[in-house]
Structure formats: structure tokens, C-alpha cells
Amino acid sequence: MDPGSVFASLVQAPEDPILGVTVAYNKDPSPNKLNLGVGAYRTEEGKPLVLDVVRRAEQLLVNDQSRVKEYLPIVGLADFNKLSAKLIFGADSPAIQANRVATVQGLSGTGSLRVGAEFLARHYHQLTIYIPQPTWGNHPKVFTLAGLSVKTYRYYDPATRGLNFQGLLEDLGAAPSGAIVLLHACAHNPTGVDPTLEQWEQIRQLMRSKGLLPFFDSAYQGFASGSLDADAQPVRMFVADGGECLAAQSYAKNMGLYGERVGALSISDAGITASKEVIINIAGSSKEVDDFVCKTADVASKVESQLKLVIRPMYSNPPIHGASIVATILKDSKMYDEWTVELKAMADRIISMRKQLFDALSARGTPGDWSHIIKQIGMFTFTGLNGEQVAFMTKEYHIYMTSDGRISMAGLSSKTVPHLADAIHAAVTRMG
């Protein structure tokens, strides 16, 4: 008698709410179907893009006969880590200059978040993390599985389709001292709504006054505004004040290295950011200054040693190819400049799609205020459409997106904007 599988009692798990959109899209035979669910850049022709500078870097790597396929160290490729920290914190960052930063290569943004979360669950005194409401669907799962307790703070205001800044300040103000706070560095996913620099400064002051620990998720540096420095400003504000800060980086979007899974986790430790002369005056001698720097660098070394203990049983060490591509581009000034031009072109195309969609809805006289489409930034727009309207657009117009009304602007083109605008207009006028 066949006893059957020992796993026969398992129930079918639901599709991932984001990746499941693509599964449904692939099953649809309609020639007019449109996938706006996946967070991946597409060209005007609707094709995936490999950057020219990435192809050049790969060619250099392939032609280098001295390259081997040996394991990387647990923390990853040294050049990649050093250059990644500089990219997000700034080359002139006082934290980097004082050796107060520990950086490890991770499996893109998700893996870097998970390593950071696991590190905090083991070594930080507060196990509560506050995440924005709403946030990327994977955030609560990553932090919960790592052993942290997840709570939310108000972020998005459905009425204005903008930032609920007052609610954010109230919720973070009521958070227990020392709690961890997840912050999107730029191009908030899923809403496309970011604080202004003035608002960021208020957030920083509030968090530092309460001893809240910032954990940045930087998935879109350079991809939001087209400027790597502008998109890193919020992170740099927190690092410059000398307090602790964690930052998870991903090169999926800004270098188009989605499938290579290239990311980094940097942890900046507390230190004094005053100039060396000021510290000498305080300490009384340069020897004491040197001792001070060594002590702070010593903490970074201990942090790195503990990060290794998190990574080793998780995936042992990271892959070499994607990180080598990034390091090749970042350390060559000509290739770096070429990358920034291609990156700005991607960001500009997304901004252009926003304008075209806004203009198309305005031309149709679609009920409601759609200005949020051009006010929001980055890959995603929170349209304000409800689940019923989304289902209607999928059924009648073969347009696929997440049920919360989030669309990927990168999935649009000049050819498909009219089709989307027709669908939104019909959904709003017929479904209310």
C-alpha cells in the first residue's frame, strides 16, 4: 500500500502578493496585457535593460585571465564593501574617515536587511522595530523571522495621497526609547512619497532625542531623482551627527543587477564628528585623539566580527560576480561617470512617464485630483485606486498591479500610457 507523501497534509501557500501578479500576468493570453506589478525597469519598448557600462565591466572581468572562482571571505569582496559605504555615506563621511563603519556584502537589499535584523535581534537591547504604514510587503516578514517585534508608524495619508507627517512624528515620539525605526532612504515603496529635507531634519532630531536607532533601506539611490548624492542625503544627515545608523543597500535597480543579488549592509557606530583640532583642544594631546579614533574603530571591528557569525550559518559567503561588476564600475572614474549618465536616463524616463500619465488622465477629465502622480517619486506610484477598481482593470483591461493600487511607473511606455489612462478612467467612473 502506498503510504503517500509525508508532506501530503501541507496546504497550498498563497502566491507572493507582488510576485504573484507576474504569475497571473503570464497566464493571460491577451495581446493587450500590461504588467505594472513587478519592480523592475523596462525600456520604452517594454524590454528589460542591461546597462552598457555593466556589459563593459563584465567583458573586462571575463577577459581577465587572473580571475578565479574561489570563495569570497564571509564579509564579501573588500573593494565592493569599501566603495559601497562611500557611495551611500559619502566619500568625505566623518564616519568612514574615522573607521567607524563596518560593511558586509549581502544578498541584495533583502539579504542585507535580514543580516542586519538578525544582528540586532542578537546584540541590541531593544527588539522592537517600527516600520512605516504602508511599506514594502517583505519588510514585516524579514524582521519578524529574524526575531524582532514589528510595529508600525503612520506614514501615508490616503486623503492627500501624500505624507502624514504629523502622524509620523506623533508615533515616533510615542515609541519606547531605543526602539529601531525602519526608514526608506528615498523613493518610498509602495507610495512614492518622501519627506522633504526639512522634514527629514525634524525626524532626525526627534529620533536622536529619544535614542531611536535608524535602519535605512536604500533600494533606489540615484534611481529616484537621477542624482546619487541627492538620494543619499537623508542617510548622510543621520551619519554626520555622529550617532549610530544602519543602512542596507541594493544594486538591483540602480545598476539593473536584479538577478545578481548584489547588496551591502553598513553599520556606522557612534563617534564625535568635531574636527581633529577641536578634539585635540578637548583631549589636551594628539595622542589621546589617536586613542579615541582607535577605540571607535575597535567597535566597528567587533561589529564586523559578530556580523560574520550571523552570515556564516546563513549562506556562508556571498557570490562574487555581481559584486565584482559593481566594484569595477565604482573604482573607475570614467565608468562611474558613464553609469551616472545611464542612471539619470532611467530616472528621467520614469519622471516622463509620470507626466504623460497625469496629462492623459487630465485630457480624459478623469474625476479626482491626480497631481500626486507627478508629486510622488521613484519607481512606484500609489494611485489611490481600491481593490475593487484594481480587479475591474485586470478583468476588463488586462492590466496587472498589486491590489493596493501600486503601479510600477517603469513598466509603462508612451504606447501603453493611453491604455492605462482609459482603464483608470473607466474604473473611477464606473466603480466609484
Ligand code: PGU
The other form holds:
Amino acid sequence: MDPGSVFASLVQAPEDPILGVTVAYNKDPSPNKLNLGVGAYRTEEGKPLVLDVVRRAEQLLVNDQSRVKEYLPIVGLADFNKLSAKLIFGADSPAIQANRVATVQGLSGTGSLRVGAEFLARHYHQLTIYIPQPTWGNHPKVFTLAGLSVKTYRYYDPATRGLNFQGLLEDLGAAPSGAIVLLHACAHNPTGVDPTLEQWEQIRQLMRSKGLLPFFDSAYQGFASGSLDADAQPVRMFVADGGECLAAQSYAKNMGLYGERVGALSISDAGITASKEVIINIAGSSKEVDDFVCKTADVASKVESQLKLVIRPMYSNPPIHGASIVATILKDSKMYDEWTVELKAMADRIISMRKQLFDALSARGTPGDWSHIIKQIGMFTFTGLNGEQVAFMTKEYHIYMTSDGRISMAGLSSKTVPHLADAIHAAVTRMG
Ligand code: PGU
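So that was the form predicted on its own. Now I'd like the form predicted in complex with this ligand, please.
Zooming out: every chain and molecule, the one shown earlier first.
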């Protein structure tokens, strides 16, 4: 019997639209090749970066002879979970103080999204999730395979290369009550277009009035503005109103821990936001308030217990190393401060690449308005280049990017900006 035959009828699956770009890049022998596909930070020398503070944390961990390699609990490292919830919801979050938050360690952003989605598919009454159009290419697959039904809401307007705020409000306004809504916490991928805080407030009011459930994907905290707190503002607005909220966090980009696969899922349950004194005035007795606080803490514990049932048959429990690095940094105020400085430097370098690319295109007189390069936020520029132009740039200039025209600004350097500007100029003038 031919041992290979049982799978002989398989069709060859296509490469992943994002990670496949790196596969193609690796096969290209050209010395001038440039990978602007995957969202991964590179230095001015074009090299991957391990943060100094991460190296230091790793050294501390290696030197600590008391550390062992036993299994973590199903929900992961307790310190890491607490600190992660604080990082996204805020150290003074009433939800955390009232024990209304259940947090589990996840396999980076993707794994945390998947666990959240599986949990919702099992325990939430509405199985429809609205995702922005466009969004990160893996979102529809993660949510569909978890058992949710995916619909889109308008987000980006190609004409203005900005937010289609009216379309967003209309589509969420027309969503069925209770539907889940995926929101990019900051630095929207792939468009680099974020709502303003005023617009977030309107989105929040609309969603709460319709009972829509916010599920934040926070893959770039600190990468948008350079400030961890400023970038978490939209999430904190939703948590502060006392309504339910889910947040999937990734430390891939902001701590440069891509391959360590370290992230977290937090689920904040509904609760009271006013101070105890105010509520006693309304409710009449301190006991009623205590009962309520107790009940909500009880819900968080039930949520956690069910998350464990999702995780255990999937991968049993998460890896220890990456979470230990993060916990070491987050719990030490000096290391935390060092991290924020290194993070700000990464964000600033990306902003400077935006300026340099914009200037280079202006200097070449490249036809079109390229101001979106400096206006967009985060790791990516959504250039507006079409598939044909992208293919041309890859073939003629060995520049690799996703076919939707997204470029990772973090992959650029002062040395490679002219090459990219030449390629864009040629693509636009010859194939415009
Ligand atoms: N959510 C968003 C919005 C993302 O952009 C990414 C990564 C993730 C989640 C997942 O990141 P984790 O590595 O699982 O923490 N997007 C990058 C990286 C490549 C990829 O597609 O996974 C990108 O280039 O879009």
C-alpha cells in the first residue's frame, strides 16, 4: 500500500496573505530586497530588535536558580494576568478594584482572540460579530472557526483615506441588539486610521444604547502615540461606564516578544461605577451594595472557570517564559519606565519614517496626494496602491508588501526610503 495515498487528493493550500509575504521574500536572492509585509519592528539597520529591558529581564530569570519549568495553571501566570489587566484597563480601574475582571494568559493576540471567541460562542446569546471593513486578515478566520457568524461594518473610506464615521455609525446602529463588535483599540490594521476620542465616545454611547458587546483587539498599545496610557483610552472609556467588555492583548509588538507568543484575554463584567456612598444613597443600605459587589465578583469567577474549560482541551496551559519576562518588567517600576522609553523610541522611529517617505515622494513629484502617509497611525500605511502596482514593485524593485497596498513602516529605514519612493513613483506613473 502506498503510505502517502490517503492525503493524495488534497489540494495545495495558498500561502497566508501576510505571513506568506515573508516566505516569498526569503526566496528572493536580490541584495536590494525589502520586506514591508509582516508587521514586525526593525532597526535603522534593518535588523529585528530585542529590547534592552527584555534582555535584562531574561538575565534575571536565568540567574534565578529558584525558577523551575513546571506547568503553569490553565489560566497562566497569576502575576502576569493581574498586571496585564492593569496595563490595559488602567491601574485605578474600578472594574479591577471590584474584582469584576477575569484574565487569562493567551498565546499572544491571536490565541487570546480565539479563546475569547470560543467562550462567546459557547456562552453568549448573540453569535454575530461585526468586524471593521477592512481589518486584519486573520480576524474573519479566527471568529468563524470559533463558531461565530462574521459580518462587517463600514470603517474606511478610500476616497478620503480616512474614517467612514457616518457609515460606521449607520452599520452599528443597524446591528441586532446584543451583537458583538470587534474594535481595534488603537493603530487600526491595515488602515492606520483611528477614531478621535470624541468619535470613540459617540461609538460607546451608540453601542451601550443598543447593548452591543465590545471586543477590543489591542495588538499595538504604545505603538500609536508612544504612550501606553493614551493608546488604552478607548478601552478604558468602555470599562469605565460599567458595561461588559472583552480585551485581547498582545505583547508581540510593544515588547517585541513576537515569537514568545505572549498575550492575555480580559473579560470585564458589568458593575456599578459610582462610589459606594452615592449608591448607598440610592439603594438605601450598605448591605445591598456589598451584595451587588459580591455578586459581580462571583460572575468573574464563573467566567474564569468557563475560560479554563475552553483552554484545557486546546493547549492545556500556556508557556511560561514570555509571560515571566512581561511580569518581571511590569512589576518593577524602574524596568517599566525603561520599557516605556524603548517603546517610545520605536514609535518615534516609525513616525520619522512616515515623514521621510512623504518627503521623498514630494521631492520626486509623485502624482497624487500622499499626506495620508503622515496622517495614518501605528505600524502601517495603507498606501492606496492596487494589487497590480504592488506586483510591479515586487517584480521590478524586490519590495514585498501585502497585496492590499499595506506597508509596514517599521520595516523601513533611512537607507531604504529612497528605494521605496522610487518604486512607488514608478508604479504610480507607469501603472497609475
Ligand atoms: N490583531 C491585530 C490587529 C494584528 O495586527 C495582529 C498581528 C494580531 C492581532 C496578532 O498578533 P500576535 O502575534 O498573535 O500577537 N498582525 C501582524 C503580524 C503578522 C500576522 O498577521 O500575524 C500583521 O502583520 O498584520
